[in-house]
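One chain comes next, on its own, written out as structure tokens in the form predicted alone.
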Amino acid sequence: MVSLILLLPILTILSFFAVFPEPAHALWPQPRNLQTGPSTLRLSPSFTITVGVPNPPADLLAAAQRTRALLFNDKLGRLVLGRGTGDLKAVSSARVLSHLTLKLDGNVTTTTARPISVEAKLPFGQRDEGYRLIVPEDGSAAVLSANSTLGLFRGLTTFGQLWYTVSGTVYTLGAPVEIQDSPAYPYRGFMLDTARNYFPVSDIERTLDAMSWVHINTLHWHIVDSQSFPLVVPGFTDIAQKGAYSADAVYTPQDVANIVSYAGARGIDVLIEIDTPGHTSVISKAHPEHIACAEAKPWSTYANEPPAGQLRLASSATTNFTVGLLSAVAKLFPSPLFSTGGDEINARCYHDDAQTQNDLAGRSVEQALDVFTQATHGALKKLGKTPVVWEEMILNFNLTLSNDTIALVWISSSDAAAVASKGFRVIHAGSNSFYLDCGAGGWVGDFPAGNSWCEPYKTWQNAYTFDPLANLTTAQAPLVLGGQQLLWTEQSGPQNLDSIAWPRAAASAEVFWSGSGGNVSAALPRLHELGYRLRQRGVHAISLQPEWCALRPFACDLTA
């Protein structure tokens, strides 16, 4: 058995509860199974934590540092009028919690304490990600424990929520505390497009970040599209050299090594992308032969937007160069999961690509799709990987896909029960509830009265109120994986990054991880706190109201 003991030199503090009246209902995502009392608990000045683990995983030791690191820098006053100076006599008078013990339950050897970023990408089926947390009133030492260090991880997360600070003091109300808590789905997931416009590598782990602390397990990186390239691939380094938008603005293997264990030790799996056969046009400037339509006019005959191209799928020299392609990216990404895409295939562009019709020889695109399909998700599948595709895979073209394919259904939620009546797994991905880009205005040139396709905004509520198994017969309900919020980067860039994001992409956090059927004016006031305390720690979400309201729960609601 080893212990760890974690202490700061400084008093500060941290603090979270909502405007509830039982405080560790400011929890986000909401437990499943929650129980609290009436009292206050301060937080003692040399609190620790113990890694009660047999030779604990080094990233478990560096989650615990980080967890106490967080309760004392946070400083987050309670959200309600004085901001927890009412707190103050029962503060002063209340028991000091001094200890957290983390254990592993079940039968744990000294080499069976797998690290959380191992834990983090095993398939879905061997997750757990559940937690029990008791936090005594009497000042007796709290206990997390789990069957899994990815279950003592998200716990370690609950248990940062439940503390604000008042006059320098830690302190929660509502103790004791007991949770009981597992997600209601294995996929909760966030997509971030890094090809329309490049985020640096700082960008993204302080989005991870965020993602760790409301339960998000799978960062969905849309990497490339037809407007740059930035992953340097080995073997294929040319396409990114060509087309990047600079020499700067890249992944390198050592980017994307980082990332990917940066994200495992907060388990986070990195569920990568490369869409094919469209949205490929930029792979023209280093392969030219390979591209149908290459930035072909009128772009909005060839593609949904600029730069047009999709990828000759017809040729067989084409369909190789893509199966290694894809192959070498695969080696780059230790996740079980791989995106070839799929969507938004342009026919125009094939008709009108007179090499498409010549290799094409009496085939029609259907034909030649299911072809390259087979041939690319052949090759995923023996470095043992499960292909991932957009809806129109399944339900535009009749082709030949594994069962354990994933359908990540976006043009509208409604469409994952075709999905499903075929037979495959869905992710929620719809554009009418999770798509963070949609209500920005139009964004082509010389369009005065354009607005985005996907108008108009999709709000927080949108997202919360969502039901996934909406129009889902008892059977195929087991087929849902879960769910994401997506940020197509049209009109986003690092500076927006955070607030066009956050708190919005944690709706879908909640409805994924406790389940749908949450009260909007219930939640908002957990949420304001969540966002505060997303401020706190340095990611800048936005405001959802004044802070009047925010001070003052429900004093906004319509019918108030």
The other form holds:
Number of protein chains: 2
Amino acid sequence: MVSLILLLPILTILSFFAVFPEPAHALWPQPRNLQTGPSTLRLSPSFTITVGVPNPPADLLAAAQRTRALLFNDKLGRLVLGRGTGDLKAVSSARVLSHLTLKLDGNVTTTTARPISVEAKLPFGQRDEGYRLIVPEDGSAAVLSANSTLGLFRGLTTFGQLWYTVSGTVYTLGAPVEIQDSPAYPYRGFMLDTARNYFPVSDIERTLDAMSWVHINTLHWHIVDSQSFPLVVPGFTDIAQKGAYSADAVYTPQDVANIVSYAGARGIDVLIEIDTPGHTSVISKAHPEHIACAEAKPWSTYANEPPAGQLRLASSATTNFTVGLLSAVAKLFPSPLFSTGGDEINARCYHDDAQTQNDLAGRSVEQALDVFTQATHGALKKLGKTPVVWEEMILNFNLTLSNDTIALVWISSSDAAAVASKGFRVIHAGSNSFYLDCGAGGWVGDFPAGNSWCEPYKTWQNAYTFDPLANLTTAQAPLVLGGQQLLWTEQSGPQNLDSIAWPRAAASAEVFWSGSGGNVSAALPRLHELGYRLRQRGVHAISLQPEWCALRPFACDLTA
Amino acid sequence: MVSLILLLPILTILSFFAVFPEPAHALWPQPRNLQTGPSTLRLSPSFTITVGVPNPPADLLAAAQRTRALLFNDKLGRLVLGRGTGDLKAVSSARVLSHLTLKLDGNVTTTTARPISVEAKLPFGQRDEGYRLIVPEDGSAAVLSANSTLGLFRGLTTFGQLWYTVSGTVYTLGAPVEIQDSPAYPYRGFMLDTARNYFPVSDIERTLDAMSWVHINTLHWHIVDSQSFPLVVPGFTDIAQKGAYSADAVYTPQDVANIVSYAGARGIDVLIEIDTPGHTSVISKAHPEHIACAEAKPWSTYANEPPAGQLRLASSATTNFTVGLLSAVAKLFPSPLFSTGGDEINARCYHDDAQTQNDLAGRSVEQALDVFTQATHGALKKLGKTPVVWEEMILNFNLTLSNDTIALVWISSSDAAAVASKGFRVIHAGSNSFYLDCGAGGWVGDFPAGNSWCEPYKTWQNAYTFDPLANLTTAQAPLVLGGQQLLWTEQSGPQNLDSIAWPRAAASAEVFWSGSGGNVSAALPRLHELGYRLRQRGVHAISLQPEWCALRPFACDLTA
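Please show me the structure of the same protein in the form predicted in complex with another copy of the chain, now that we have looked at it in the form predicted alone.
Full assembly next; the chain just shown is listed first.
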């Protein structure tokens, strides 16, 4: 496979440009190697997908079934004038494709054909998302092959994006199609905060679907925070009981299992975050003994947003409690990763907390944080988890962290260089490019000016032109695992989840799958088509331009 | 009524402040005179609304029925900790309200009890939206009285906002309630652009419902523009046939009649706008002879956004065509107002158009515009319409305009003073405070920076703190008819209509009903409740804060 990838680029670049200015396929993210031809091909109404894998895992069979259903349910008219009626003549005389066959490459035995959900949770070095897709122009069976069921799933997703519908006929342009694909970066995420405002399970599942359609492979679930604690943790059920917004606004262990399973079947790992020691005010409702400066006023003295409250990190009782809590949570989530957070620790909170001052017994907060973190990370390590932290844990404190700790760089993407210089791996989550919530004004009350710290709105263009390796040395480049867009939900809820996230969140998905350097003009027609396809599939992706522009690729470019 | 208004303020101010910090009623807009008491009152499950009006108009009866249904369908838990469970004791021992009686004040005969829809379309001086609502604390019948069915409708809307639900019981706090209400300004609007992207009739109707719930009385319908022409105009059907995005993306005369009727029954007048002579590119699809610089490139030379194209204002044939078109449209809309637009006229378009240069025959564009405008406005006047124009028609050109012409001030609210100094009436529609679309980045293609001319996002706080009379003399103040928030839809569609508009658009509704000067801290708890109530009624209003804040009035204020 490696040699093929090395051989293909020249052909690919040629064919890539040959399809502009009118893209023949609305593929997102752009495959890394794509060859197209001149022919139209239509799908047989009795089109079948054959999973040619011995003892195929149930989630692969289900994925094939879903893909098959979408082919006929999408009913996406091509985004050109006439919505594809101009293709009718070519469609009517086109060859008919009746079959897609899936097969695993190499020496596959039944024991190696692991479920997608298992492949999706392998450590990064072992996870293989590559696939090869060949759609001949003569109507003979299309073939999708990969080294893993996860690769087959990615290929199915791409196959599902090849098709348009006109007058009831499903067809593609540019056959034959040959795709050799694999991601530029192993981590491509989407973060959702379910603590500021709660989201029902169905919203999360719809989001997972949308993520899977653009090859995003990780849901970073910021599940709890100072405002609410919706996670029902076995052995710690009193926290959600007293800290969820309501008895209905919770995620039970069964909900979690369903979400993890739903995600896994779509090639998505669920990276859970229990933010510590800050962002934990709500734990005081059930365990006041563990929280310093709980709801202390003025909140702005003790926290970046209300309510204030941090775990008493210098207390051995609180440390034990936290280790127990994190361990219990870790057992609900099979991911190899676990985030312990670590952002925005407020020094004044500990300074003014008499118990913490007593517990410190002359140690600094940093020293106590080191002990605390070694305890939590040590427990997670024992459970097989690799710790993930916000960047402050690496850049603001001198802590004893395991070398494999992963940093979420959020304050500024430029901090990636400092993290890398300390040898830690980086996930790009920069507020400067990837915060979906920015640009909606300030939300704190009694503040008529109403601005906010992370203005302006982070456009898809901003995310799309992001360079993951900026300011890094060649040697540091492999430390960048990938990146994600993030939705903090102070001003969001189920009402605007889709509209604030889609299609914007697809921008980073392409950067981290296809590699950076794409240009926004070339990308826009494909992004329109993704948006329209998402809508056909029930995700309320917004319009990026007037439909007049969407139907006329490049006509609304700045210099057109 | 006038004397009552003069007598009430002192009592009102006292009671207004007495209910803080925990508002007993989530009324939006705030009634101009409100007195509340200490008692809880619950609604009988067999609660009835009696319309004590001889030969009541059907739309009033229907409004009473809808109000009655909402009382029991809202199921809004009070936005405090426990969502009203703390009220249960008071509720269980509360008196029961079984009746609301509506009656018209004065010497009402069957001929004066006009439908709401008729009252809603009267000229401003004759339109009476005032009402008086008394809800006794002893369970005796509540009484809603007004001089008009339109006033009764406003009162019904307010009555519907008095109620919460806890454990299946519908109740209010703060009885007795006495409200004497009427608007500070006669025009309170919401503008929707259905040309950049199309909205189905159902979206417009849902928007009309939401508007009516905050006493907004005008839908300013920017129905067509350069990108698409969805309005099917009798005698001019070819324009929509060739200029709508699709055969389905149109408003037929029957759709218009339905929308006008739906609006009228909710106390809303529909102010239609056919923007001229600019913003008309799409007319070239059916009538190329009438459009200068149609889709000329580069678009940025000939228009503020693609595609370019303006009516050939110097041509008598085009003038006649426009007069015919506007007259045909005017007959579809019973409003006393009609907007002929007039914004963003591009000089270069006419300069480079050979036919226009020939048609001008030595006249200036301004002179031709004067003739053109006198023709269109003259025709509209004959049909009983008062012309509405964008501010450039008054400030940028020296035109012969009727004294009663109304200006939409959009470029900057500070331009209101210049408009008023010329003696024209003003509707505030300033991009600096009221443009709902601003702050989402630029949408033109091939523009990686992605900023836009009207950054940043216009927060609800910005709209709420707007002063309609800033920089105006006392003598000029009566020229201000009111104002509106506006949704231009380059980056919007049905997917984000609710989330971009609500509850933000309620901010101007309160400014122009209750009067300016409200403070954002006091308003926020009520605005939260409005947002939650809108959701219960099917409008996807967004969260303005984490629910933690919404349940704790003032706890997330900047200095709390």
